[in-house]
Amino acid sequence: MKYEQEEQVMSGLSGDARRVKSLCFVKFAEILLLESIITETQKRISNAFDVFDHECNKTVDVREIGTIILSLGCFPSEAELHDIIAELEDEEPAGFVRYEKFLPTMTKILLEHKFRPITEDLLLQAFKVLDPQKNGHLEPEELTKYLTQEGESFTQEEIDEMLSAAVDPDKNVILYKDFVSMMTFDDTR
């Protein structure tokens, strides 16, 4: 009934009337597409931030904020994540940052598709140019001098834990077709 009414509305309309209300519809479509997107993005930002909230008072240690962001699909440079953690600690670092902080910078930060992972077949690429004799594998000393010694430097800790994810227990080797299936992220959301 109401759409009938609609149409007949519509068909009363001079030409110019007629694009005039499909075009106010088609932005409040809009509207509601954004508001949607953004309030399906703020709960993923809620429920990894929540994971590491341990007291459930809408903090977390400053320390997590570089998992969080990982676990939100982006992957910023240590210098680009030292940039974010500065906006979002208050005027006294205590060590902790608060949600309604880390809300909007990170809402606009996954709106905008910043520090988005490289693609499998990019990473895949990388691997490839580590083995020339192309046996389709790194020994882990290898992948650990890469690691240590181009680029932004890993940490001990970190390169032992990707060791650990990486490192096939059988044949202890690095299959990187394998790794980079498992490391690739699925943004698919």
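If you're wondering where the values come from, they're calculated on a predicted model, not measured in any experiment. Residue numbers count along the first chain shown, from 1. Think of the rigid core as the biggest set of C-alphas that the two forms share within 1.5 Å after superposition. What changes on going to the form predicted together with the partner chain:
With the core held fixed between these two forms, K134 has its Cα displaced by at least 2 Å.
When two forms of a protein are overlaid on their rigid core, residues whose CA moves 2 Å or more are considered shifted, and V26 is one of them between these two forms.
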The other form holds:
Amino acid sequence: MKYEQEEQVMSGLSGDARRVKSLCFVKFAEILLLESIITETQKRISNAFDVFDHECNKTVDVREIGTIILSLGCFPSEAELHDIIAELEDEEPAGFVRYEKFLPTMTKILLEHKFRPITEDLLLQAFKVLDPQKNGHLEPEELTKYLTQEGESFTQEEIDEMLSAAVDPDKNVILYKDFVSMMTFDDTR
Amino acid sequence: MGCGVTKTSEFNRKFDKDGNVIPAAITMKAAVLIQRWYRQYAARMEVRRRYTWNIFQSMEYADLQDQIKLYNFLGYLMDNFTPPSSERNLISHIFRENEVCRDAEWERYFSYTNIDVPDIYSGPRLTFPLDMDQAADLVEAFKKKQQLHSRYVLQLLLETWKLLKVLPNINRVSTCHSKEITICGDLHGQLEDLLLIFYKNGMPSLEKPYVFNGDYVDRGKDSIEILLILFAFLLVFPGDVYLNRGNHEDHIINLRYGFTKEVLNKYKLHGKRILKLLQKIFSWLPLVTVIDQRVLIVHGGISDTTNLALIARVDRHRYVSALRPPKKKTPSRTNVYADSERYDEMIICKNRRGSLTFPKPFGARESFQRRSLQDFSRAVARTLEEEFEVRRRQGEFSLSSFSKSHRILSSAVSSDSEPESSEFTDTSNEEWKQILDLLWSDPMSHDGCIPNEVRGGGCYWGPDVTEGFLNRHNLQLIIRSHECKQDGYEFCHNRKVLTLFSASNYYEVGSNRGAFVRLGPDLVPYFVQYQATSMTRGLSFPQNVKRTEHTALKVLREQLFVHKSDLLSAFQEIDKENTGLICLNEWASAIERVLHLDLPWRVLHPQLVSSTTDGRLDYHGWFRDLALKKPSSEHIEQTMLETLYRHRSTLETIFRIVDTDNSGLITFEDFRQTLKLLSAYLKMEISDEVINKLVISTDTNNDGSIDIDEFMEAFRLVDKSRLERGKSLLKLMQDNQETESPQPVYSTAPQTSQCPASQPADPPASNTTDSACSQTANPPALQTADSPGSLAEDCPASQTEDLCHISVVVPPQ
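Structure of the form predicted together with the partner chain, given the form predicted alone:
The complete assembly is shown below, putting the previous chain first.
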């Protein structure tokens, strides 16, 4: 409806005025779009929050925040995650985070696309870096060493979990190409 | 492994094919990338695991609520009306109260001496008094899947009964002599878990005392074996084995959740007597155990009025079942329940199909505690008053004078050893509430104490109540069970309350671990977790999650399907222009309004909805995709099907009770009566015509009786989406050497003359279980919910000779 009105108005205007009008129009549309994106985003945040809101009182245990943030598609570093949690936990000594506080913070993070996603290709490249001999596979011990000693180290539990899914039981190595595609497929299921 | 400061690049230097060093910075970056990505994946898995868990739990509670409602309705009928004798017989079948008898008479009834044990019987032959070796032999025998002969069962149970009668309500245990006490939570008929505990921890003995915290039976398939083992050890080591009563040690609950069925199937000749004896034994089980006067062990929990002094004084055996509270005997015999006029506050939401749902909350707490479970039925009855009026006029129910019905009641009062029928007063209601609280309550995180309307009995109690209770009684810890926990145990209330659950894989293979705890004189808990099935070995964490999720979603889809009519009307209300489309948000809120399951529908929607156009769902198509009716049930009208499907477990239970000779067949008349009762309860007309149609279609034997299994078969739905998705899941499983049969198997419909010519695309298969994946050795309530025809008995025994995944955890102080 708005579009039709615009058309009518526009046809009665001079060239410059028309351009200005169409710019405004575009901005307006962008705002609408942004609004709907925000609403959608906020719904996603709300849903994810609800899964962990056991008491159904719009609070979650602060220890679950990391999981929630990650599940919404972000890839923050551990340090960044700590910062976010610290900010949320401010004034919440009880160990709970309220939804009213979580929503704006999370919305901002998601809308700003603060943390770039990690694609399948990028992941594959990472594995390949660890396999410069181009064997096509990695030894479990090797991968363990890397992931538990370098970067943002895995805990024993994390590496165990990952290996249980990654190691080919017959050959006892990690066929990382298959692993990556399997995991990516799972995720989108 | 060195854990020095410079642990990185020195050790992990990489070289490429040409022997050039890869810069450490790059390998680190690669590692970080992988770590971040994996953590995100794990987080998403965790979310799925969570909501799967939520699904199981809310289904479980919804199921329990339904059941309680129906039984209370029947109880109400029994108490307040004198239906024609045939119906009365039917109801009294269900509520066969103990006749007032002396002990001597009971001894005669339970006599086993006439039972001969044939020579070919190769199981254990017990001699009393039992000794340690016999107890151990019994365990061995059950491990080898043998069955104890009914003669010895009765004998063992009789001895147990005698012993329990002299035990106090409160077991008092001491850890002196440096004894460590082992405490186990719910077992729910899962023998593998008990065997695993014994394997890991040793069997009960003088040096190894045990406390078992209730819920030994129901859901799992070896409930009677667990009981026999526990009772045997109790008899051998009465000072070192302590049994608490759980809410499932209750014969009415057992009717629904599988224990009754299990016993009747395993002991066709003497099952009824065994069950009767167990009914008494359950009522004589102690209520709580206290260790060193510091630690309370109770099955459910506490309330703000829990008073151990009072508990110590009650006649616990009078409270036979949570669903049959003590009757109030008033001088004016006009109304059985003198204080029953409180249901004015209760509003019943009637939806069109007449399935009654109860809103929350239930009104003031005091009135709730009085009303308790029984009151559901009164509220039901109130709206049905008009119905009864109509029927009375039609002469189907005779609203006799209450004195007449009251006489029936007073003879139905349960009291085995007291000769005179007890004077029930306010005290007994108070006592009953105390017991209910002990066995049914759950902790919550907020302060306060509110009625537990999810379970229908007991309450939710908060940390302040725990504080107060512990202080009043000079205790330091409450150990309870009653709730399934993913890791087998969980602390709450500032580590003052510990929930302990010993049935692993409770909802589904891989759904949770079990745990037991050891307490030494220092009273510091030491946990051992386990997962007792060989199926989980070889399944990675994500596979476990997916598999469990799959089962949960399947059940959820069924629920959606059987509420189709209600959902359809809800959707159509929103879709006023009748476009056939509805947006996802509205879809989610409509579902929540209809099902009241309190699940995160928006998170779940990708799993339940296969495709949308522009974010809108074609709901007619969606219903078609959800599930298919079996061909034999297609002649049953949709709403009828939904209703019967929703109550099929109850229906089946009642059928089996009515089937007094356990032949698997019931007469037309009984079938008819059952359906009519159900129709009264649901305020839904199930006409004779419909009943006849149902009867004809399922009476394939043409002999005037109905095969219960065949009838229930009609209500199994074909999981269409599984047919389609089965392949990708299959590949995944096959790649990991799963041993299940690959094709989901569905039975083809029994060929009746009404079978429509064109059938849906069912793969022809053998007549057995539904999804092979979810059919495990531990089919819980979930299993009974989705495949009534094929029960625990049909499952192959689990191969659990190899016990696995035993991990030891010592929590920090």
